[in-house]
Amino acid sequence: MVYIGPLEIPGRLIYDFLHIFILPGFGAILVLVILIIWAERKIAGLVQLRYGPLHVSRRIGGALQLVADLIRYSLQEFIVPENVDKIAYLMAPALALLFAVIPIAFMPTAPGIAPPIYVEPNLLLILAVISLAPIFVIVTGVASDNKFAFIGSLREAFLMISYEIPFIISILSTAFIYGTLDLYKIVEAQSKAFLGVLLNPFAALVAYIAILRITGRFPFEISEAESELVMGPYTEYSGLMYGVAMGIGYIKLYVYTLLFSIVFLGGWLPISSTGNIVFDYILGNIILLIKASILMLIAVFLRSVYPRYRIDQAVRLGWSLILILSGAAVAWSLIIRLIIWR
């Protein structure tokens, strides 16, 4: 395995900067979150036979609605209620956000270029970091001194356990097939055989359903259930902090779909390393982002079709069908590895 652009090449620092701040990093997050929230509202509008957001920037169909919303959030008064645990209340959403975005630094997103922080088992590292984020959601709810927030965070805890385990099992089951825990090598292995979805459809199905739950999309938007719990764990937040809290779910969706497209959809795959770093960087990232965006669009489309599961239904589904399917994914991986594809 040879990486072009390891530590010693001169462009390394520039590439790291671009990776973190522009293309798969913060710049892309901001643009995609704005667009995906707009798409979510627009799709819900279309399915419910109405227009959806339109008034802000009519020419492009109201795509800048979220920018207007963010301006409004940041001008609103930010109220810290009297009885909250102030440090936890202020820190928890920020930490949840932080742990949701950190995995991007470990993800290889372009052919021939190592991510800014490159360690061999980076899939394991990403799973470890990414599964820390829900803990801060629970802290948010407990610190808020509000019964809705508390119930929301309890629901989050129940669901976190019942869906993150199948998610991790199913993602790791693909590692059996590829024989590595390195995302870069996983993509390379897919380029030699089939895409991950075809190699292990069970794992892909379980991972996608678990992503829907972990990022709070419908039909699993249970911990933030608007009609029951106001805003779940984030009930007590106002102003800019509310905007951040609302964005966390979408940022998580972005990071998880990136991981999903690397593991199951072959990352940057139709192209491979050409040796020209600039070309590779731009095209590889864009292909990856397109794959992730399609997955995100499907996830937000489900909001307009499905109602919300009850908490017990969702937990039962997680511990029965989803867990069994993830077991099947492991078995399938072993079969492929040991019998078909030695």
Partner chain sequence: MSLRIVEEEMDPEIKELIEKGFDKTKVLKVSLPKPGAVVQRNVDALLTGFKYVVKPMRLTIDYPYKAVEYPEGYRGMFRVDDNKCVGCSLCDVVCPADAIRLVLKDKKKVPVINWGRCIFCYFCVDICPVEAFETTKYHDAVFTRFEDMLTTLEEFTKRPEDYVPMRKIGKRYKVVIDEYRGLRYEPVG
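To complete the pair, please output the form predicted alone; the form predicted in complex with its partner chain was given just before.
Only one chain is given; partner chains and other molecules are left out.
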């Protein structure tokens, strides 16, 4: 199936605006980040019997805690330490946030509709852009002139190399099965065969574990590690800037689970294009967001049941088991593509 491009859809600018600013863009990001933070607190409170999440404003589901956090981050004074590299200190979190969000503009999220920025090998472009975000986390720690922030940035560098490579390998190995680097065509191929998670479970497992590490979810919450490093690369941040820095991990989790849902879970399937742009846009995005939300809930649930890995344990796991599994994913893709699926 061919995309409906910019010249073929009346009101294309309206659709692009909705994609970027409403669904699945900034509006959906804001709502889902708030909900996933609330869910993380409630789940951890239930599993670990934490008094605060269970009993603060119980009648309204603990919503007052979210309001209190918003007021605190908004009104707290933002202090810039004297010895920091001010340009890098101020720009790095903003750039990390920007490069975490940009991939959404390249993602098809509904049947028959092109993303706002359509490039034929959009999977490669998305992988290239999201791989840049951790670099700015490293810059954040180095620019802060703080030993805890610097150690956190070094940990981020070690872990980024250990898990980004298997993640990219696993995604590309699945794309190889379908013979395309176009995300829309990957979804269409899954509608005619099997979902990516069934065709290559090795790749799906590697990709999801790598997502947990890249987004700093437990048991890979090692760069921040508040019990050891205060807040890792973000130790010297305060006020609204700290709130933004804290939210970057959740935003990356949202973007990565969207990509995972498209490549391995069939994106907007089981629906297909009906020719009604409004219906396809709304229903396709809702289905995709439901899949991504389930993956996000599983990720935050792990905080309640797993302790944090040590840096050496996590790096060893990445270079041994995870990398080996990504190699197995490539081998399995070759078998399917060249022997079974010909």
